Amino acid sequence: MSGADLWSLAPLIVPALAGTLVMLLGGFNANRRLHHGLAVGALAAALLCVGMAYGTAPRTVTPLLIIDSYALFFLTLIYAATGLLAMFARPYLAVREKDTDAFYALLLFAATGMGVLACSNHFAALFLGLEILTVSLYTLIGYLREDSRSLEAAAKYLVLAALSSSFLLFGIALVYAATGTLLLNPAFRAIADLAPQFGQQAEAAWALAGGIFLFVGFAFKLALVPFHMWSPDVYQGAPAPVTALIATGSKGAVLAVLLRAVGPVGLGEIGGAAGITVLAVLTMFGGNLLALLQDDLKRLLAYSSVAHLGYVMVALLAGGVAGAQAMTFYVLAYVLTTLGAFGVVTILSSESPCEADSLAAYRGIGWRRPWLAATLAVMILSLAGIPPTAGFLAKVAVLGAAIEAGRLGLAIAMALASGVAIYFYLRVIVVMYMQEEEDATEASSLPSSFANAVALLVLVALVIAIGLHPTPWFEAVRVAVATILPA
C-alpha cells in the first residue's frame, strides 16, 4: 500500500486509532473532558482529513474500498453528525455518572464502522463495516447497565442484527456462487442479468435467491416494514444519544452502500420490483399508522423513522440519476433533522436521571423553554414536509423523481402517507404549546451547556437554509452522486 494510499485512507484512520487512544487511556486517567475533547477533537480531525481526501480522490485501495467524492460526502454527513452527537451526550451521561472513556470509544468505533461502509466497494468491506458498527451499538444501546429498559433494548437489537446479518451472509454467499465476483457493482449487475433467466439457468435461481437475502438483510438494518419489530423497542429503550446515532448515521451509513451497490442498476431491475414496491407502499402506511398510536416521543420518532425510509425506497425504485439524487438529498435532509430532534429529547433528558420520552413530558414546554420548543417544532415540520425545511424539498425530490420515472402510484401513494403523518407530528407541537402562557414556571430557556445551544442553532439555521436556498445543496449531492451514476 502506497503513501498516496494511506492519505486517502486517513479519515477512515483517524477515528479508529482515536478509539483505539481514548479506550487505552481510560486505564491510565479518569479525566472524563480529556476522553470527551478526544472523541470531539478525533472527529473534527477526520472531517479535516475529509477535506484534504478531495485532492487525491477517486481513488480506489486495493478492491475493497474506494475514495470518491461519494464516499467523502457521506464521510462529511457521518462525522459531523457523530461529533454533534458527542457533544449532545456528555451532560447526559454526566447526570448519570456515566461519562466514561468506554462510551466515547464505543461512539469512536461506530464512526469507523460508518465510514468503512461509505467507502465500501466489496462485499467484504461492507460485512466489516456492518459489524465494527454493529457490535458498538450493541454496547452503547446497553450502557446505562442499572436500566432494565436499555438492557432489554440491547438484547433485542442483538438477536435481531445478528439474524439480518445472517441473512446478508448468505445471501453474500448464494451471489458468489452465481456470478463469481464479490465486488458490489459487478455483482448487482450480474443478478440483473441473470434475473430474466430464472427457471432457465441454475445461476440465475441462485443469483436471485441471493439478491432477495440480500435485499431481507438491508431491510431488517433500515427497519422496513414487517422487518422493523426492533426499532420501537429500541428507540425507546437506548439511551437518548445512542437512539439518535441509530436513527441518523447508522441509518446513513446503510442506505449510502446500497445506493452505491444497486444504483448503477437500478433497483426495480434486479427482480422482484413489484414485492419491493409493496414494501415500501407497506413500511410508509404503516410507519405512520403505528406512530399515531404513540405517547412516547422516542416510539414516535421511530415509526417516523421507518416511514422516512419507506420514502427513501421510492427515490430507489425511480431509479436512475434523478432517482439516486433524490435519495442521497433525502438521507442530507432527514439525517440533519432527525439530530436536532434527538438533540432537544437528550438536552432535556440532561435534566435529570429520568428519560424525556414521555409526551406528557413536552406539555407546556413552548412557554416554558422555548427556545428549546421552537427548535424541536422546526424539526417536526421538516419531518412533516411542511415548507420552508429541508424536509420539504426532500419530499419534493423524491416525488419528482418517482413521477419522472414513471411510478406515479408510487408517488400518490408517499403524498398520501405523508398526510396522515402530518397529524402526529402536529400532535408534539400541539402538545408543545398547550399550556397558557401565564401558568408557565420561570425556567431557563437554553440549553445548560454552550456548545449544545450552538449545535442546535446551527442545525436549525441548516434545515432553514436548504429550505430556503436549495442549489448548493443540490449542487453538492449531484457532484457526489456523479461519481457513482454518470449523467
Second form
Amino acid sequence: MSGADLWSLAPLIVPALAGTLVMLLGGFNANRRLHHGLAVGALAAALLCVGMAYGTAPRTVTPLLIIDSYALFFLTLIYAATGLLAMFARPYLAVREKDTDAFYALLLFAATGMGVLACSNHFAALFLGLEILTVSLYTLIGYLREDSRSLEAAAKYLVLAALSSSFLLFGIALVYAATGTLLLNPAFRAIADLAPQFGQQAEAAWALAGGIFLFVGFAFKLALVPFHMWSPDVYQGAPAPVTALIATGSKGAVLAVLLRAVGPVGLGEIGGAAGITVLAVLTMFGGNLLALLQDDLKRLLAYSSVAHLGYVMVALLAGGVAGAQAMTFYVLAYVLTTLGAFGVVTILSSESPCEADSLAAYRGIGWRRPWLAATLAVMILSLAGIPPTAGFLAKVAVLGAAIEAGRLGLAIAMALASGVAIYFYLRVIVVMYMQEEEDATEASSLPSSFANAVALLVLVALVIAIGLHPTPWFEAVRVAVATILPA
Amino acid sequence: MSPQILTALIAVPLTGGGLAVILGRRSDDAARWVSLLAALLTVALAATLWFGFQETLPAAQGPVLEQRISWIPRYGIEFHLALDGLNLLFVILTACLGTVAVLISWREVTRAVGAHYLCIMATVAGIMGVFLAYDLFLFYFFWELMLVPMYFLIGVWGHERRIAAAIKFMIFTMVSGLLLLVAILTLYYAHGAATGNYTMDYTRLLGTQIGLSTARWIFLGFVAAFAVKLPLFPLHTWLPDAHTEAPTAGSILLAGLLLKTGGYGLIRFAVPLFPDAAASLATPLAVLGVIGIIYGAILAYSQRDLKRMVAYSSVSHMGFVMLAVAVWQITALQGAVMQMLAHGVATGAMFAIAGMIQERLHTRDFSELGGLWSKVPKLSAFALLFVLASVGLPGFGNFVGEFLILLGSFPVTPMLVAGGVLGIVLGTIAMLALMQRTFYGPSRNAAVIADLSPREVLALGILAVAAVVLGLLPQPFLRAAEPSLAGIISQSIPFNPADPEVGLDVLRTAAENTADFSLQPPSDPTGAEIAPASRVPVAESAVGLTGTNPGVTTESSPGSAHAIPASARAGNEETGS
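Taking the form predicted on its own as the starting point, write out the structure of the form predicted together with the partner chain.
Expanding to the full complex; the earlier chain stays at the top.
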C-alpha cells in the first residue's frame, strides 16, 4: 500500500482514529463539550477528506475497497448525516447526564463501518464494514442502561443482527464455493450466469442458495417485510439520535453496497426478480398498513421507513441506469428527510429526560413551537411525497423508472401503497396542528441549542431546495451512478 | 404584454400569504389588509389580461401568452405557463373568489389569523397554477400543492368534525392524484419511446399514438383524479363532509374553484390527450354524470344542514359538466364552461351566506332556522337571488350553462338529456325548500342578530353582479372560450379509429406486467352489463368525435368549428334580450 493509497483512504481513517482518540480521552477527561467537539470536528474533517479524495478517484485500494465517486457520494451523505445527529445528540445526552465518551467514540466507529460499506468492493470488506457498524450499534442502542426499553431493544437487535450476519456469511461461503470469487461484481455476474443452469449443475444450486441467503441477510438489515419484526421495537427503544442513525446512515450504507453489487448485473438477471417483487409489494403495503395502527411517533416512523425501503426496492427492480439513479436519488431524499424528522424528535426529547415518542407529546406543538412543528411538518410532507419537497421528486423518479422499465404493475402498487400512507402521515400533522393541547406549558419557540436550530434549518432548506430545483442533485446522482453503471 | 404576468398571478397571492404570516405576528388586521391587497392585485392582473386580449382572443386557437423556463431538463420538464381563452375565464374566477374568500373571513377567523390567510392565498396560488400550467408535470405539481393549504384550512379552522373531513378530503384527492401521476408518467414514457423526445409539454404530448386498451387505462388514471374533484358520482362522498366542515372561506374556495379544476382538467387534458379512449368510455361517464345530477338533487332535498344541502346541490350541478364532456361537442362544452363559472359564483355565494348565518346564529340546522327574512332582510334578499341563480332561472349564468349543455347534448343522447332535465326540476325543489326552511315560515330562534355589514354587502355584491352579468351578457365569455374549445376539439380527433391497436412496445410490456399483478383487463364499456338502449349513444358520441355529428348543423362539426352553432347563438341572444 502506497502513500497515495493512504491518502485515498483518509475519509475512512479519520473517523476511526478520532473514535479511538475520544475513547482514550474518556479515561482522563469527562468533558462532554470536548468529546462532542472532537466527534463533530472529526466528521467535518472526514468530509473534507472526501472532497480531496474526489481528485484521486476512482482508485482501488487493495482488492477490498474502491474509492470512486459513487463511494464518495455516499460517504458525503453518511458523514453529513452522522455529523448532524452528533449535534442533535449533545443536549439529549446532557439532559440525561450520561457519560459521552463512549457514545461519540461508538458513533465515530459506526461512521467508519458505514464508510467501509459504501467503499467495499469485496465480500470481506462488506462483512467487515457491516460488523463494525452493528457492533457499534448494539452498544449505542442500549446506551440508556437504566431504561428497560433501551436494553430490550439492544438485546433484540443483537440477536437478529447476529442471525442476519450469519445468513450473510453463509451466503458468502456458498457463493464463493460456486463462483470462486469474493469480488462483489464478478461474484454476482457469475451467479447470473449460473442461475439459468439450475438443475444441471451443482454450482448453480449453490450459487442460487447463496444468493438467497445473501438477500435474506440484506433484507434483515434493511427491514423488508417479513424480516422487519425487529425494527419498530428497536426504533422505539433506542435513544432518539441512535434511532436516527439506524434509520438513515445504516440503511443508506447497506443500500449503497447492495446497489453496487447488484446494480450492474440487474436483479432480473440473477433470477430473483419475481420473489423480490413480491417482497417489495409486501414491504410497501405491510409497512404502511402497520404504521396506521401506531400511536408512537418513533414506531410510526419505523414502519414508514419499512415502506420507504419497499419503494427503494421498486427502483432496484426497475434496474438499469434509470433505476440506479432513481434509487440513489431516493436514498438521498429519504436520508435528509428522515434525519430532519428524527432531529425534531431528538430535540423535543432533550428538554426532559423522558423520550418524546408518543404522539400525545406532539399535541398542539404547531402553535406552541411553530418552528419545530413546521420542520416536522415539512419532513412529514416529504415522507408522504407531497410537493414541493424532495420526497415528492424522489417518488416521481422511482415511479418513472419503474414505468420506463415496463413494470407498470409495480408502479401502481407503489402509488396505492403511498396512498395508504397519507393517512398516518396526516395524523401526525393533525396532532400537531388540529388538536387542542391539554396543558398549555410556557411557549418557547426555538430549539434550546442554536447549533441544532441551524442544523434543522439547513435540512428543511435542503429538502425544499431539492424539491424545487433538483437539477444539480440529479446531476450529482448521475455522476455517482455513472461510475458503477456506465450508461 | 409581458409573459411574466402569468408568473405574477401565482407569485402575488403567495407573497401576500407569506407577508400575512409575518405581519400577522404583530397584528391580525395587518394580515387581513395585506391579504386583501394581494387579492385585489391579483384581480387587477386578471383584469389586465381580460381587457388586454379582447382583440386577440377570438382569433387565436392556441395560447395568446406563454412563458416557458427550463426547470428539470433531465425529464424534459419546463415551467411552462400559457394563457388562452379557456383558462383566462378561470383565472378571473379564481382572482375574484380569492378576494371574496379574504373578505368573508375578515371577522369569522380570530385564531392564528396570519396562518389562515396564508392558507387561503396559497390555495389560490395553487389553483392559479393548475389553470395556467401547460406542462403536465407542472400541472401535477400545482394539483398536489393546492391540496395542502386546503387541508390545513379545513382541519384547523373548520367546524365540529373538521379533522375527519380534512383527512377524508386529503385521502380521496391524494390517492386519485397518485393514479394521475402514474398515468402522466406512463404517457410520458410512451411518447418518449415512440418519438425519442421525452417531454412533459402538453402541446407536444397531444396526438401521442397509443393503443386503445392502454390509452383507456391511462385515460382512467386522469379521469380518476378529475372525477374525484368534479365530483362524479360515486366518487363524491368526500365533498359534503369537506364543504360542510370547512370554514366559510374554505367552502368558497372548494366549491367555487377546486371543483372547477376537475372539469377544467377533463376538458383540457383527459379527453384531448386520449380521444379514442374518451370516445369509448363516453357512455358510462355520461350516465354517471346524469346519475350525479339526479342523485345530488335528491340528497340535497333530504339534508338537515344548510351547508350540506348546498354541497349536494354542487354534486348535482357538476354532473352537467360531466355530461357535456362526455358528449364532447362545442355547444355543450361552452355550456360546461359557463356552468362552471356560474356555479362557482352562485355556490360560492351560498356558502358565504351559510357562513354568515352560522356566524350569527351558531347553527346550520334547519330545525333551528326559519323566518330569517324579517330579521335580516338584506341577507335574505341576497340569498333569494343566489338560490334563483342556482336553480337556473333565466337571467343568471347557470341558466345559460345548463341550457347550452342540454342543447348540445340533445342530438347525441336525448334520453340522458331528459334525465338531466328531471335533475334540474328536482334541484329546483331542493333549493326552494332551502329558501323556505331558512328564510320563510315561523322563526325558531329568538336571538337578535345584525344584518349585513358593508364589508359583507361588498363581498356578496361582487358575486351578485357577476351572477347577473354571466346571465345577461354571456356572449363575451362564450366568445373568449370558443376558439380555445374549438381548437381543443379539433385536436381531439381519434388518430386511427380503424386500427386502434397500434401499440407501443414499452406499453405492451407495461400492460403485460399489469396482467402479472392480476389486475383485470379493462372491462368492455359497451359490454353486456350495459343495457342495449344506452349503447346507442356510445356509437353516436364516438361519431361526434370524428366530426360528423348527425344532429347538429354542419358548421358546428368539430373539425371545422370556429363559430358557435347558429342554434346556440340564437339561444344566447334569447338569453341576452
